[in-house]
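Presented below, as structure tokens, is a lone chain in the form predicted alone.
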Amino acid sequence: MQRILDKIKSYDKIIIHGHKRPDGDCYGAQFGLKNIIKNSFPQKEVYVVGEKSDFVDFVGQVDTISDDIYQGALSIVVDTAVKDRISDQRYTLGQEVIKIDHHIPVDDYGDLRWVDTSFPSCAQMITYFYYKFKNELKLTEEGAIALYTGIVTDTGRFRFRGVSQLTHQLAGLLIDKGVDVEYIDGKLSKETLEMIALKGYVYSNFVTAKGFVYLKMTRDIIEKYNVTDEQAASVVGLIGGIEGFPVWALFIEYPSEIRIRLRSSGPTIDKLANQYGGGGHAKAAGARLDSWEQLPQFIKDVEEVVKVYNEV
């Protein structure tokens, strides 16, 4: 953490990158820490790129450079594993390149890594970062609510493994900052009609193999209930929690792949998930198909991860 803040105090360009299809995590991550910079050394010129997220927008707007910002710049990469799953591969151009995050390591990219499984999230991470040099750093009501938000979402408000004493502690450091915890959560608890119809249509439509619950979001299901795609990979955790079941995954169908949103609440699945182009977490993994033709593959390898779980 001093060697970042080194490299921090030592650029006065600071580009800012998280992963496609951001959530809240990545956005918080992102803006907390943009916002951490900026108010401390507000001579440095900072920039969020990448994806956008409708989700999470509340927490900042992502800014648009061209490619000499660069030049000359450090590029700081949060909450990504994986090297093609960064949002604007433009991150090479920088000087130097900086790695933050919480996932089980899969590219070892990055001038200088920090990376911490412990912690349940990145947004937790920047965070800590902020509290062990909070006499050479400053954070605003605006940066702490979009940490707020990324905590709270990769928690899943505070449910999941990993969670401990410190997530709260910097959980109240950001209250104390002025988070206004029910402004938040109504942002993250607003629905849709659209995605109420959507809802109904995962529990008629889910499919159970050996231990394993999966739901196949084509397409045509995404159109014909008029959601964006970020709106149909939330649905995920709609399928998990059924007794004998402890694995479950939602198929995502994209224009160009078919990505798949892995959870468990037993197996170790973050292997399986390197074998599919992904990774991740032990109990919550990324990966992809090229096709569905893959599927059936999947669910017999998911399937066998189950039972080896089940032997032990």
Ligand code: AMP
Second form
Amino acid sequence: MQRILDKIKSYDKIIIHGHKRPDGDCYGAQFGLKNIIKNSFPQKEVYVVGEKSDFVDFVGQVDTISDDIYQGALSIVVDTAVKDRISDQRYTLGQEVIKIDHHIPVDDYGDLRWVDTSFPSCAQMITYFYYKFKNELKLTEEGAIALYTGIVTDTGRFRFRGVSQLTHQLAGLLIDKGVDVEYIDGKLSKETLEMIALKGYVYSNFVTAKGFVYLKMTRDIIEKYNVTDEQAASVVGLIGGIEGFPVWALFIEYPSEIRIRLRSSGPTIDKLANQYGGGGHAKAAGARLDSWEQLPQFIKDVEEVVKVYNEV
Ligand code: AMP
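If the structure you just shared is the form predicted alone, then what does the corresponding form predicted together with ligand AMP look like?
Shown next: the complete complex, the earlier chain at its head.
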């Protein structure tokens, strides 16, 4: 952390990247870090780049920058374990690259890395970074909102096991900075009529295998219910926690691939995700299928993972 702070101090331009299809934690870490650097060192140019997220756009707006800005700049990539998933591959144009992440490492990219899987969110890592150096760093309410949003979204509103005393302590620090908990919850909880209808579809159409529940979110369903890809992807939690089905997944059909959002309340599933071009955490991972033809094999593989887990 000290070396990261020293690097930040030594660059005039800093460009912060996240991952493709950014979520609340990615945005929270990106905009929280930008806020800390910008307020602590106002003379520095700091940008957040990458894909946009409608879901958490209240946290900040990404910058559009030209290639020449990378000249002599420091690239910081947050919340991303796999190089291919980094949103805006121009991060390599920076003079040096720092990786800050809480996922099980897949690609060891970056000149300097701070990876700690004990953190339940990357936003908590950034908050901790601020806390460690709070005598020389500044964080405003806007940055605190970003970081708090990252913490609550990646912990399922403080429900997942990675949540610790430190998580609450740091969340408390953010509340002290002016976070309005109800404002953030209101933003994250708002529902459209279309989403309610889609949820009805999910509840009536999930499929069960041995110890595994899944739903195929095909393009025609996304179009029929008139929701964004991001909204369609958000329903993964609805089919979780069903008794006798410790693993569940949502398959989302994109034009060039089928993305898997894989979850578990029992066996670890990140190794399985690795086999299907992905990764993530022990109990929450992402992967991909090239076509629906791979689905039967994937189901068999999950069933095997569940079987081995039940035998132990
Ligand atoms: P998601 O289902 O997209 O929420 O992903 C669950 C977790 O796995 C998140 O922490 C992601 O960052 C991670 N993840 C998702 N897709 C991939 C991938 N293709 N490779 C590595 N990690 C991933």
